[in-house]
Each structure stands twice: as structure tokens, then as C-alpha cells.
Amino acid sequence: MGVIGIDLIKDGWFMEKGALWPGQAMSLEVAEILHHGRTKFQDLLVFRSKAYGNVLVLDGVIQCTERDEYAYQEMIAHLPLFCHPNPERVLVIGGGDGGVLREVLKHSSVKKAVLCEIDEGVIEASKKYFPAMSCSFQDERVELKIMDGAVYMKDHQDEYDIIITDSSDPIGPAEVLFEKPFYESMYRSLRDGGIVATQGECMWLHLNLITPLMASCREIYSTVEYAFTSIPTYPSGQIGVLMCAKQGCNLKEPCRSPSDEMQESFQYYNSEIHTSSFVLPEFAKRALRV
């Protein structure tokens, strides 16, 4: 059984203490507990915070808040999509809150977007408490699959231009999403010229996880890079995006730019930040050999 999120609320404050970031914690003042229960896979808590709006917590770990979710959703979606000349078919694995899907659908070239989420409870909670993200489920281009993403990909090979894995941390049901066989499955599901983007953990905390994973990916993909975005409610205020291209591709430079209208819909991503997100501090460059 995972961490019981509601037990982490004391004296009106939620405190996130994760096994993957020992010795530090993140606290948010709680205005109201909106939902608490257990899905088929994990503990799920939603509360309204005083500073960050509604907050989704899985097994005691913050997944998204209304105030800063775009910093992650936009980057993990638009980094790969703007590196592809004509992304038509997109697979999102995880991402049951709908935020990544919302950003994917801003690209007019996308004809079909499949969301493959193993935990239906996350989707239902998002529909109720995170309407600005879950609005994406209503788009006619979207197909929802409640199942294991690895199982889905076995029957869908050579099919997608972009695969985005929006996973929680590598504990519990998400653990397999950080292992080499999963990246091999994504490779087989990509079309020629396809690109993968996955939640890449925090360079301040998880180089011991990121370094071997990138080494494994280099055995599979032609190009492997690590970018990052800043987001206040994730551990150390930073989260990475691991990007892999099936064929040689300069992932650090977008090959397309957003229209003026599209750019107006963004709160974080632009072409300049695309390029700068791959510029790493020296300690990370040495560890990741980029």
C-alpha cells in the first residue's frame, strides 16, 4: 500500500516527504480537502491550497497544481512536437490529468492523440477538480485507453510520430517506465523520424537514476538529450525531460515555431526557452556526458 496522503496534512499544512528526496520536504498550506480515496493502484488526494489552487497528490507525492502545472505540461509536450516537422499521431502514456494532452492538441497537424492511462481514478478526479486540464478529453481527435502503456504499444508498432510518457516517480506502478525494455517498446512504436519525451526526474536529486537510463537509451536511439524546466512544487523546483529521437535529429533546436496565436496560449514555452532548456550546469553535464 502506498503513502496515505491525508495523513501528511498536519496543522493545516500538507507536507510531501518522498523516499527519492531524503532530507527535504515541500509544504503547502491547505484551504480545503476536496477528495481522498484509494484507486485500484494508489492513494489519491485532492486539496485546495491557499497559494497554488487545487493540488493532485498520488501516494503522498504532488503531481500537479493549478498554479504551476503549465511549466511542466508545456515543456514535455512542445519540446518534442516542435522538433518534428509534421506530427500527426501522438501517444501519451500516463498523463491522466489531461494537461499534456491539452498542449498536444494545440498543434493543428495532430490528427489523432491517444491517452493511455492505467489508473482511471486519476482521469475521473481530473475531470472533477482540474477542468483546465481535463477539457482536452472532449476533443474529437482524442482516444482514451485505460490500460498499461507497455501492453498497448505491443499491438501498435511503427505508428506514432511522438510518444510522451508523463509518469509519476519510479516507485510502484510507474517503476517499469524507467527501464530499458520500456524505451525499446517506445522505439518500436515510433514511425521513422519519431521522437520520445519522458518525465526525466530532477538533476539535483536523481543523477544516479538519470545517468544509467540515458546510457541505456543511447544503445537504442540515434539522439538522446536531457532538458529541464523550473516548477516550484516539484522537488528542488526542477524537473527534467528526457528526449530521444529514432533517427538523427537536433532536439535542441525547434524545426517549427508557434504562430502568434498559438504563442498567446502558452505561459511558459517559447522557441528561446526550447533551446536554453538543454543548457545544463557543469555538474549535470559531466554526469550525463552531454
Given for the second form:
2 protein chains.
Amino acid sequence: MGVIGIDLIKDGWFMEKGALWPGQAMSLEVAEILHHGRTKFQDLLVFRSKAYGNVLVLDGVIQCTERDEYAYQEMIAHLPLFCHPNPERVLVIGGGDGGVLREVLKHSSVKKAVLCEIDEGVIEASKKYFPAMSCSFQDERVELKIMDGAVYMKDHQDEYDIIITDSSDPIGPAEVLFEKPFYESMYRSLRDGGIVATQGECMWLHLNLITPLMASCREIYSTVEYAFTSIPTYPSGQIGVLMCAKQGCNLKEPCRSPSDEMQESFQYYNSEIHTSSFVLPEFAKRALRV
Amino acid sequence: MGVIGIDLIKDGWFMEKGALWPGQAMSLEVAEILHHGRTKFQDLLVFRSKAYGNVLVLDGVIQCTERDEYAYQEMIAHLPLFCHPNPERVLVIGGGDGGVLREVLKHSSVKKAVLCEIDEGVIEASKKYFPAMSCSFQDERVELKIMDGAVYMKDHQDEYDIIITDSSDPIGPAEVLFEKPFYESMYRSLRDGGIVATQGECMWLHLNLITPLMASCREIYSTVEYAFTSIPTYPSGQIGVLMCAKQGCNLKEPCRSPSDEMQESFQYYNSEIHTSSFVLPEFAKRALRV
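I've shown you the form predicted alone. Could you give me the structure of the form predicted together with another copy of the chain?
Then the entire complex follows, led off by the chain already shown.
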């Protein structure tokens, strides 16, 4: 049993205490609790905050807020997509809130986007409380699969240009997504030239987790890199994106640029920040050997 | 009267509620309160945290923690210093904890470093509770002035290669440090080729403050830029550095590089992150017109 989100609310504040960031907690003032309960897989809380719009919490951990979600969704989607010359088939594993899907579909080259989310409860909550994130589920290029991503990939090999794993943390249902067999599955599901991007935790907190994971990835993929994005409501104010390419590829330099219209729809991503997001502070550079 | 730091501790957690970041608060678990009281200018609290070492709090706002202070101190010091071909005379305004001074003195070109701190209580607290930050006060190149930085600069014109203003937020004693007359004073105290770096608040929270301040600076200085550094214990997990050059100068490209020995002493700064720290997310780029 994970943490019960509503238990973290006291005196009108949600305090994100968590086993993965002991001794620190982002706290958000609560305006109204909109939903709490258990899905088939996890505890799900939605509250309206005073400063960050609606907030989605799974097993006590903030997944996204309306105010800053774009910083994560844009980066985990556009970093791999702009490194691929012609991304046609995209698989999103997790990402039930729909935010990554929204960004993926901005690329006109994309003919098919499969969202494989194990927990239908997350999709339902997003449709109800996060309209700006769940806006793309009806796009005709989208196929929704309510199932385990690893199981789905078994029957879909050599099929995708881009795979994005937008997961929660490695405690609870997402634990297997941070292990080598899952990265081997993604490798097999990629077509030639394919690229993977996964939620890469935080360099300030989890180098002990990121370092061995990157070492495993280097045994599988030709190119492995680590980028980060700044986002106030994730622990320590930033989160990483782990990127792997099936064939050798300079992931730090986008091979395509957004059109003016597309760039106008972005609040975080641009071609310059693509490159700079791979430049790490010295302590992380040393640990990750990038 | 500012906020009383100790009033923000409840159930063993310090929760950094503040008027400049309504509805959000970084929370740190407290192991032991080491000091609390009022200096001549402000409320000063020092506690030992469970995860971030000792923490200095002024008027209820976290100033630094032993675990992540380098992310700020290195960047606000080395961004201007590595843009100057031969920085000999450096003025630090504020910065009573000594961390910026420690970084400044790593540059062998520096012959004199004046620290002008209005509040002696901060220096005393740092000497007692933050030995790794206050380690440089005894360096023979250092001159300590306990006074208002603006008053000091009146009698010291055309004198400094670098001025670093390491201030608290624009509520309380540091308010004037965010206004145009203070930037005019710094301009007059710079020698030809001089560069200023100041604590530039947070792009996620304070674009309404940063935008007009940068506009004022552009009326005074030849070059004005904005960089940022990632730091878990500042509001929203990052803080900006506002940089101004007396004469035209590419502040984004360092003109010197650290020696190997110097680089080994850094935990955050390197020549690559110097440049990338000026690359802003789209929302900030648009607002600040950089």
C-alpha cells in the first residue's frame, strides 16, 4: 500500500513527504479537495491549489499541476521528437494525464500515437479535472491501450520511432520501469533510428539510482544521454530525462526545428534549451560521466 | 517587522511560507534548533536539518543550506569573474555568510576583496555555524566593512572590476538593492571593463519584478543578461543571476577557464554550464526579451 494522498494534507496545506526525498517536502496550499480514492493500482488525489491550479497526486506524490506541467511534458516529448528526422509512430507508456500525448501530436509527421497506461483511473481523473492535458485523447491518430507497457511491447517489436515512458517514481507500480529488462523491451520495440525518452528522476536526489540505470542503458543502446528540466513542483525543483538512441545519434542537437506556429504553442521548449538541457552541473557530470 | 523564523517550525518541520511565493513552501525537517534571535536588522534562525545540514534563515526565508549552497555561491561568483580577463578588485555587497567570498578568492588574480555587509549578526552566525562558508574571512586579501553597500560605494567610485550583490529578497533591508539608483551606484563604482552580478530572484515566480529591473539596467549598462542556477532549497528550485557589464561584453561566453585544480574545487560551475545558464525556457525568454 502506498501513501494516502489526503493524509498529507494538514492545516490546509499538502506536504509532499516521500521516502525518495527524506527530510524535504514541497508544500502547496489547498483551496479545495476535488477527488480522493483508490484506483485499481494506486491512491489518487486531485485538489485545487491556491497557486498552481489543479494538482494530481498518486500514492502521495505530485504528478502534475496545471501551472507548471508544460515544463516536463514539453521536454520529455520534444527532446526525442526533434532528434528524429521523421517520427511517424510514437508509443507513450504511462502518461495517463495526456500531457505528453498533447505535445507528441503537435508534430505533423506523427501518423500514430499509442498511449499505453496501466491505470485507467488516471485517464478518467485527467479527463475530468485536467482538460488542458487530456485534450488529445480524441485525436484520430491516438490509440488508447489500458495495459502494462512491457506486455504491450512484447507483441509490438520493431514498430516505433519514439518511445516515451512518462512514469511515476520507482516505488509502486512503476518500479519495473526503472530496470534493465524494460529498457531491453523498449529497444526491441524501436524501429531503426528509434529514440527512447524516460522520466529520469532528479540529479539532486537520485544519482545513486540514475548512475547504474545509465550504465545498464549503455550496454543496450548506442547513445545514452541525460537532460534535465526545471519544474517547481517536482522534488528539488527539477527532473531529468534519460534518452537512449538505438543507433549512434547526437541527441544533444535537434535535427529539426519547430515551425513558428509550433514554437508559439510552447512555453518551455526551444531549440537552444534542447542543447543546454544536456549541460549538467559539475557534481552530476562527474557522477554520470557525461 | 519581518517573519519570525521559529514561528514557521511546526511538528518538527520548517515550512518556508512567504509573501513572495504565496501558496507554496519548501519544507525541511528540523533535527535541532541551533540559534534564534534578532540581529540589529532582522530575525535570524539557524537550525540543523535532517537532510540539508545547517540552514540559515533570515526573516523566515532560507538563505543557504550546507548541502546545496555551492550551486548559488559558485554561479553568482564565477559567472562574472570568468567573464573578466583580469579581475583584481572585487566588492561583495551582502553575502555575510562568506560563501561568495570563498569562491571569489579562488581566483589568483584577485588582489583585494571587500565584503560590505550591513548586518554583522549574519557574519557572526556564519562563523559559528557554517565553517565551510565562513572559511575565507581571515584571508589577507579580504577587507570587511559592516555598513550599507550604497553608502560604501559613494566613497569608492571607479574602483572595482567586479561587484557581486548577494542579497536577500526585496522585502526588508534588501529592498533598495532591487532599485535603479542602486544599479547606478554600482555602475559608478566599477572600473572600465567592470561587471556586476546580483541575486536575480526566480523566473518562475518574479518575472513581474525581474522584467522592469532589467529594463532599468539596460538604461545604465552596455550589456545586461540573465542566467539561472538550479538549487533545491530556494523557492521553486532555482534562482537567477542578473549580470550587467559597463562596456559591451559577451557575458555568455567566459573569457577564461578554470585550471584543473580550480575546477576540482567546484561542485556546480564549469565552462559549459556558464554558457548554458543563460539559455532560458521559452516563457522567460519572451518576458525578458533575451
